[in-house]
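Below you'll find only one chain, the form predicted alone, shown as C-alpha cells.
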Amino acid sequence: MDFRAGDSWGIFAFLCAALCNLPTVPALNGTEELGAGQSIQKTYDLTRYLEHQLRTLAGTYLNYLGPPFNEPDFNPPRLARAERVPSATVDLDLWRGLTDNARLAANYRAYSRLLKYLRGLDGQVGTVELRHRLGHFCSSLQGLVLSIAGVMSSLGYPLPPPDPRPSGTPAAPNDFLKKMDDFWLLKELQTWLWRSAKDFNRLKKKVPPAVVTLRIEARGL
C-alpha cells in the first residue's frame, strides 16, 4: 500500500492522539519464583565448594598438627572422646532408606554442631594464615546451615529443635589427644560433605525446577 507524505503525517497525529488518551497499557512482567529446586541447587553447589575448601584447610591444619597426623597413611581408631563429634559413619543403605526430611534434619543438626567445634579451634591455632582460613571456612559452613534450613522450609519440613548439649569437647588431658580430637573433626567433616553432596544431588532430581510465571501489570503512560 502506497502512503503519500500528507497521509503519513495524518496517521502519525492520529496515533499520538490515541496513545495520549489511553489511561493504562497492560504490561507483561516475567518473574521467577524461587522454589525448592533452586534452593536445593544452591545448597548442592555450596556443599561442593566446601569440599574443595576443606581439602586446602585440612592440608594446612594437619601440617600444623605435625606427624603422625599429616602422614597420608595415618588412620587411628576413633576414641570415645571423638564420639561427641557427629559421625557420618552410617550404613549407606540405611541412610538412603531414611525420608528426605530425616536426612535433611540430620545434615542440619550435624553441621550446626560441627560449626561449634570449628569455631572453638579458631582461638587455639597459632598462625595468622590458619586462623584466616578457619574463619573463612566457618563463614561458608554457616551459610550451608542456613541454606539447608531454607531447603527444609521450601519443602514444608520443620527445623530440628536446638541441640541442648554444650558446645565443644572437654579439655584433653594431653596435647596428643587434643590433636586427635582435631584430626577426627576434620575427618568427619570430609565424610559429611561427601555424603551431603550426594544427598542434594539426588534430591534436586526429585524436585522440579523453579516455575517461570507471567504477571500482567497495569502501568500508566
Second form
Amino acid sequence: MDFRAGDSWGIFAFLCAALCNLPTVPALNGTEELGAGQSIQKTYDLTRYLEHQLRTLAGTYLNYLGPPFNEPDFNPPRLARAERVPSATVDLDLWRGLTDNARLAANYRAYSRLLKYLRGLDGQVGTVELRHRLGHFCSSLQGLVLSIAGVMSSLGYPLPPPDPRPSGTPAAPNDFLKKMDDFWLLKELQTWLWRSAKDFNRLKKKVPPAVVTLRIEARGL
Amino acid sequence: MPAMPALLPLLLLCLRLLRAEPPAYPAVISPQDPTLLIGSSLTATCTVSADLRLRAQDLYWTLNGRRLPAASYTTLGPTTLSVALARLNGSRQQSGDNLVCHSRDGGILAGSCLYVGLPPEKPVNISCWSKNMKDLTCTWAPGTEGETFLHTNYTLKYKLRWYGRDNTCQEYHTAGPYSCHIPKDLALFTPYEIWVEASNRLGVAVSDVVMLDILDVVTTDPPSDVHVSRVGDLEDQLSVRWSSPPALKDFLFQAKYQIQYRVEDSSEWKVVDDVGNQTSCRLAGLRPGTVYFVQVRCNPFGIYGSKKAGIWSDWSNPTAASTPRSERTAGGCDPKGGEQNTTLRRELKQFFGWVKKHSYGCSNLSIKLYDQWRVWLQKSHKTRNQVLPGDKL
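Switch from the form predicted alone to the form predicted together with its partner chain and give that structure.
Complete assembly follows, chain above in first position.
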C-alpha cells in the first residue's frame, strides 16, 4: 500500500489540502469513512499528551525510589527478568517495513501489557500525590489503548487476541529488584510513547485517499 | 533517506541489545531489605557470582548514590566484600535507602533496600467534627516524627458505645495526611468510641480511645446572604443582616453568631462576640467615610439539646460597605469645580433646577444661595481647613 507521489496523486493531494481549509469540511468530518484519519490524529495527539504527563509522573516516582534511580545518567543493567516488559526497540528496517496492521498491533499489545504492569505498581506506597498521578496516568493510558483499538477497527483490522500470559506476573524476588523493574517500566513507557508518535505520524500519511474520493463524489463536487 | 537521523537512536539501542547478556543475578547481598531502628549498625556482604570473574577487590559500595569509604570495607573471601554502616539515620525515602554493590566500572551487581526508622507511637490529638450531623471527619497527629521515615499505615476505627461491632474508616486524607472521613450511617444520641491504630515495619501502636457524641461536635456552613448597609445617614454605623445557614435552618434556635470587621486597608479584625442568636446586628463607633469588610460565622450551639458548644463554622465571604462621609468634618477635602459629593447637595441642586423650570417667581433661588449659606455655616463653626465651595458667589 505504497503512496507514491505521482502527477495525478499530487494534484489530488493538493485538492485534499485545499478542501481541508474550506469551512464546509466540518460536514465531511462526521462520516465513518474519514473516521480513520481523525482517529489516527487523535491517537497521535494522545501519545504526545501522555509523553508530557509521563515526564512529571516519572520524575515524582523516581524521586520516591530515591538516588541513584532519580539521577539523570542512571543506567542499570537490564536483567533477563526485565524482558517481560515489551521493548519498543526494533531494527530500523524492520520498523520501516511493518505493515499498518502489524504496526498498530504492536502498539496495541505493548500498551495493553504496560497498562497491566502500571496498575500493578504497589498502590499502597508513596505519597497521596504520587498515587493520584499514577491513577490519572493509567486512565489516560487506558484511553490510548481504546483509541488504538478504534483506529484498527476503522481500518478493518482485527484486534490482537488477549495476552495468553497470566495477568499475575511473577513478583520481583526482592525490593531492590522491584525498584529496577519499576525503573525499566517507566523507561520502556517513555520509549514506546516516543516511538508511537512516529508510528502514528507514518500512519497519518498513509490513510487511503480513495476513501476521500468517494465522499467528494457523493457531494457532487 | 531523510528519516534516518531521527531513527538512529533506535538503531543504537538495538545494537546494545545484541551484546552478550549478563547472568540473571550477578551478585547477592545479605541482608536483603532489612528493617532497622534509627541509630543501629549494619554489616552487609556482597557475594559475586563465580562466572563473572570478579574478585572482592573489584567491588565497591554506594548508599543512596554516594560512594561509601573504602575504610569501611572488609574482604571476607575471594568473591565476598562486606561494608560496615554505623549509627544509621532514618531512611531518606520511604521506599528504603538504596545500598548497592558495584563492579569497578560502576555497573550495578546487586542492591538492598534499608528501612530505617522507629516503631510508631500512639497517635495523639484526635479531633473530630460533623458537618450538619451528616458525617464525621477526624484528624490526628503521629505520635513521633521517627515513624515518618517508614511508611506508616493509620487506621481509624469507631464503634458505638455499648454496641459490639468495630467499624473501620475507609476514606483517608480528606483533610490533610492524617485524616479520615466517615460519610454515612452515623447514629445520634449515643456516644461513639474512636481510636487510631498506627502500624509500620517496626511495630504497632494504638491511640487512646476518644469518646464523643456527634451532636457535640457539629459544625455547619457559614451564614448565607450576608448584607451590610448604611443606617440612614448615620456616619458611624452599619447594619449587618444574614440568614441562618440553610442546612440547619430549622434547628438553630440557640445558635450563636460572631461578626468580625476591619477597615479596608488594615489587617486587624475587630470581633463582635455577643451577637446571640439574632440574624442582624448594628455596628457602631465606626469611622465615617470608610470602607469596611464584614464577615459572619455561626456556632450550632445547643443543637438537639446538646449542652456543649458546637464548632464554629468558617467565616462567610467578606462583604464590603462604606459609612457615609461626614458633612461637618473638614477631613473630607472636597475638590474644586462644584464637585461636593454629598447626597444632600446634589438633591438640592436638582430641586432648585426643577423649581427654576416650573416656577416663575423665586428665580433667584439657586444652588449659589445654598452654597453661600454653607460657607456661612462653616465660618461660624470656626473650622480650620476652610475650603470654599467651587461655585462663585
